[in-house]
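In structure tokens, the next block holds one chain alone, the form predicted on its own.
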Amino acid sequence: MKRSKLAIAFALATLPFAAMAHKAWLQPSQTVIAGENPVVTVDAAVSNDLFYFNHVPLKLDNLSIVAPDGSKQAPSNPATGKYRSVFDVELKQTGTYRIGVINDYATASWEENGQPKRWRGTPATFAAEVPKNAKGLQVGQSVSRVETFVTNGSPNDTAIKPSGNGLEMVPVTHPNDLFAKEEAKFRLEIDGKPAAGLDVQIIRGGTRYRNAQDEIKLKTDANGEFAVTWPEPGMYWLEATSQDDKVTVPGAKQRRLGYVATLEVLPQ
């Protein structure tokens, strides 16, 4: 029994950090659909396993749904429970929808009356809510995007054009035109410029039922591009992170950038 416990402890200690970290994601009920006014349901969660909601829900405060013509659309039937949030998207237009939770937070920590204080909020409310002369004040900024794509009928590119803010993925291969054993290409950009040399991690869902994460590890080239050949059909989680000093919050010295996408790969 002791040897068994030691072996388990050693195995957990040697797992890569990404394998143990909580993962944020959106998962649509399907990504390619056709019909008159179809609807997809989207789960939103932060979990240990892909794509199983077993930790906390992903908040929908900053949910963005961009329709095929570039207009913004509100979700239907949004709700947040113990382990997940959920909402419907009515696909009234033909084309590709971009669905994402986009966060731009300021963070701060300081000491007040001998006690540590922590704060998180928007850059717009930072000045009013954080004492600028606080003892030991440390300020940071975090910009992240968690998204997925759904196409009704024929795909188009209007909704998936980059905003030019933060870390984003620009599809070279359309994100709803992915097939097992075929290569797909994407480009990562930071504030609209190619993000060279970034590490990209891709993990197929269903990690709850296998012992290995089976990560695909890639790196962007000088143009911010990377290519992946999908080993098999399924839902895939893609993540990239970076950091720089291009902050918009007074007093902040570092901006953390994160990008996550859920992509569905179909059989041949």
The other form holds:
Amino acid sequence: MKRSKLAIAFALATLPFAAMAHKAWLQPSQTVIAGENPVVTVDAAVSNDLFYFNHVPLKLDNLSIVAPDGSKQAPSNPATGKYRSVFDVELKQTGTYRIGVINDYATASWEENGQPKRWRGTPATFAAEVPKNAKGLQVGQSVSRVETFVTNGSPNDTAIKPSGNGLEMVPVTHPNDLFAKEEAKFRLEIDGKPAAGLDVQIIRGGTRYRNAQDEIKLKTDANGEFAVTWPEPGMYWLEATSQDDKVTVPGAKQRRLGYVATLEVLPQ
Amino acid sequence: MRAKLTIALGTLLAMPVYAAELEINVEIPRINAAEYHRPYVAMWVEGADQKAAANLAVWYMTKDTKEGHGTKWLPDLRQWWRRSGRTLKVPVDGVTGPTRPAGKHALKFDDKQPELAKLAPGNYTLVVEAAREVGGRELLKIPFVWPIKAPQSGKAQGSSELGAITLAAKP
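The form predicted on its own done, now the form predicted together with its partner chain:
Following is the full complex, with the preceding chain placed first.
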């Protein structure tokens, strides 16, 4: 029991790389909202299908909610069940909120007394918790971001400015201004610099009710940009991954980068 | 050169003579629903760039509620919200008002209305959008030219949340 839990934790730790079939996502109840002190509720899960709770919950340990003025905000009513995590976001300000789970960590695996050991933690705790000269020590580093956007009233750009760490999407078209049959443009950046030639995959939700994934496959251009014309309204899941050798953890050879966004496209 | 100047002057002088008027008739159909709420309706003038050039009317629940004057549901008027509503501070004098019952509603606007007074000459579209709680949404468009130098008229027929919409523009 303990081991299987650990295995799941490790699989999650290396998401979305170790388990390509599993999709991590945050899904807000709505993305365009108004009124006095509106609230959205957000589901957080890792699943096979979009957007159904059929695998494991997405952990909320590294949840980050950035308010329209750039300040950090805590979630309300967070809870984690067997298949999903859920939390509310009170939208006290007007403008755009950026809601994300950002995992920035190191992983290690080695052999101890003939048993395989696995470790996951922050780069800061690495030295204290991982034996330096362990047998068969393998070290990796990873930055992944799973996010979504919600706008109360008029959209703004403060919260959606890139942080400059890892793989991020910089909206050219505002992520809460997406309409079916219209083109939207985004830029992918790695550590704040355009990420050229990256593969981007976009899948519309509701996969359980159709026979094919109907994924849209795109590639970023020299400026790290890509454009998509939304075929129909719906909640869309967008993913891009990359890897490089810009590691900060000693012994690590490779850094894995992941980005996921959930975007709502409205009908005309 | 002189001829041009005369024409320009002539247009300038002629401007005040046009007391342009937009007469809009909007039909809200009677819908037999178990749970009927009066629709939210927005009427605005859209420029060739699809931007909102003038708000004419926005009908929503103006009564005070826990959710705040029904503004919570204003984004359901999706295109109006996007083009104008989200940057607007409601209520707006002479524009916003309470929801209206099923039936025919006649509205009249003249060029003294501040929203219309600022319109630059060009091609425009009257857009009427209706969204009903627990119901549907419909959007109709009628093109016209501003300023109104000769009578213009247009019609659009809705099929669900809106009935017949007519626009009569008179100089």
